[in-house]
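This document starts with one chain, in the form predicted alone, laid out as structure tokens.
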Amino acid sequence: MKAVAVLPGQPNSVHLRELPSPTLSDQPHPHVCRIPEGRSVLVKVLRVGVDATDREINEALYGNAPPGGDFLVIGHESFGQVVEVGDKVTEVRPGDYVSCTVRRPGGSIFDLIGRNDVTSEETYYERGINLCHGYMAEYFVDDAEYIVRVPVGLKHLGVLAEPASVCAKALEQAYLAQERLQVWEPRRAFVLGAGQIGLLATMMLRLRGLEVYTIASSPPPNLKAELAESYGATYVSTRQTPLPELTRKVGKPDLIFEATGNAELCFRAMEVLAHNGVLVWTSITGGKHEVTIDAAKINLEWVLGNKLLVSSVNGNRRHFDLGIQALAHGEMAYPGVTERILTHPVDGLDHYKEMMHLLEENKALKVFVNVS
């Protein structure tokens, strides 16, 4: 079968290669976790979403091949159809549409109780990212434990299951943490960033009934503004209205969902959060970026204002279910809006160079590959 891979550590090494087609008897991650007998699921890949993570892995900023190999099949946002299942699998059956979680368990207590998304180990295992092959291939096999069914009515959004799980988990973590206040009724939210994560977070916060301001740099009119406003949010360009000015106009937010990839904005958000508010970081910012802030003022306001910072990454099976539920509710509340996030299809694995060019150009809202 065809697959798209990189040679970790070698910049711009993305390439097409031929691999044996997997079978139910294969063990995709023998170095970290083995599939119990009868629990394998063989999936035909239909679509794979790609994002900045795939671009940065190709730039050799991070990513590692599975032990004993020199290449890594990329792609961590999967959507496919079940071809065959083991005799002990009851969760899915052939013909079902599915996605698959990304992280695989290590040996910490969190991994052992099914919370590998919050492993305490320094080494982590993620399909298509670190030490485990990804989904950018014609087929894959994995444990039914990590296979998540996508309702047939949502198959047009199935490739968004992974990013939706990230948003669903981040918001769940924020609300769980705020139970410390006993009574917390957020009314206003700022979403920093209007990429796929920012827009999905906008949708989920609107479904919770919050007044949402989706904040990005580009002035409207543009597609991101249209989508945010179609969800019932207010789109704000920081080039026209800087964050402090927006806060003076509309008031401080009870919740800030950061999804920009900009290290400075991660910290600037601390300056505008309301008392008893929560700031959620979902970005992974690499490189070096020094920021000058009034640390004493932030310290004073955060301590006296009972403010909270929560970081969130990855998601487990339950978060995938929550994300898929949110996509379904979003389709009912805002029909046809979420599908417009899927802006740039690439037809076939053979066109991996086009895929990578779109990522490097950084102008596409969402790039995805139609594998089959």
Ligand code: BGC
Given for the second form:
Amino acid sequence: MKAVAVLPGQPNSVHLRELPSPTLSDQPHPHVCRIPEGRSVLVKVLRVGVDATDREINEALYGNAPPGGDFLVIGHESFGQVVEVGDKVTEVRPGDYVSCTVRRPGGSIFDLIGRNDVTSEETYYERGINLCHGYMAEYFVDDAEYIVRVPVGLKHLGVLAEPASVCAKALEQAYLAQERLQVWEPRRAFVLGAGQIGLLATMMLRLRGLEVYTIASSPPPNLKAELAESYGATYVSTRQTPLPELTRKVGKPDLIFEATGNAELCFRAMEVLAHNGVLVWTSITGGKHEVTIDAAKINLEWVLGNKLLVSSVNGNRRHFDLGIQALAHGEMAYPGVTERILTHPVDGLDHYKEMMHLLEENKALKVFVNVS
Ligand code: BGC
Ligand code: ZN
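Please give the other form, namely the form predicted together with ligand BGC, since only the form predicted alone has been shown so far.
Starting with the chain above, the whole complex follows.
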């Protein structure tokens, strides 16, 4: 079968390669975990989404091949259809639409209880990112434990299951952490960034009834603004209204969801959070970026205001379920809006160069490959 891979450590090494098609008896990552007898699921890949992580892996900023090899099959946002299942699989059947989680468990207590998304080990195993091959191929096999069903009525949004899981986890973590206050009724949220994560977070916060400001650099009219407003949020361009000015106008936010991929903004967000508020960081920022901030002022305001920073990465299978539920709820509340995030289809794995080019240009809201 065809697969798209990189040679980790070598910039711009993305390439197409021929690999043996997996079968139910394969162990896809024996160096991390083994699929128990009869629990394998073989999936035909329909679509794979890509994001800045894939671009940065191709830039060799991070990412590692599974031990014993020099290449890494990329792709961590999976959507496909079950072809065959082992005799001990009851959760899915051939024909079902599915996505598959990204992390595989290490050895910490969190990994052992199914919370590999909060592993306490430094090394993390992620399909398509670190030490495990990804989904950008015609087929994959994995343990039923990591396969998540996508309802048939949501198959047009199936490729967003992984990014939705990342948002659902981050928001869940923020709300859980805010239980420290005993009473917390957030009214206003700022979402920084209007990429796929920013827009999905906008939708999820609107579903929770918050007044949401989705904040990005480009001035409207543009698609991001249109989508944010279709979810009932207010879109703000920082070129027209810088963050401090917006805060003076509308008030400080109780929750800030940071998803810009810009390290400076992670810290600028600290300057505008309300008392008792929570700032959620989800950006993954490769490379180096030094900034000057007024640390004394932030420290003073944060201590006097009991403010909290929560960071969140990845999502386990429960977060995939939560993300899929939110996508479904979003379809009911804002019919047809989320599908418009899927702006740039690439037809077939053969066109992997076009896919990487679109990512590098950084103009597309969402690039995904129609594999089959
Ligand atoms: C993925 C997450 C992953 C993170 C860190 C993100 O792009 O969506 O699943 O945990 O990168 O590698
Ligand atoms: Zn990602």
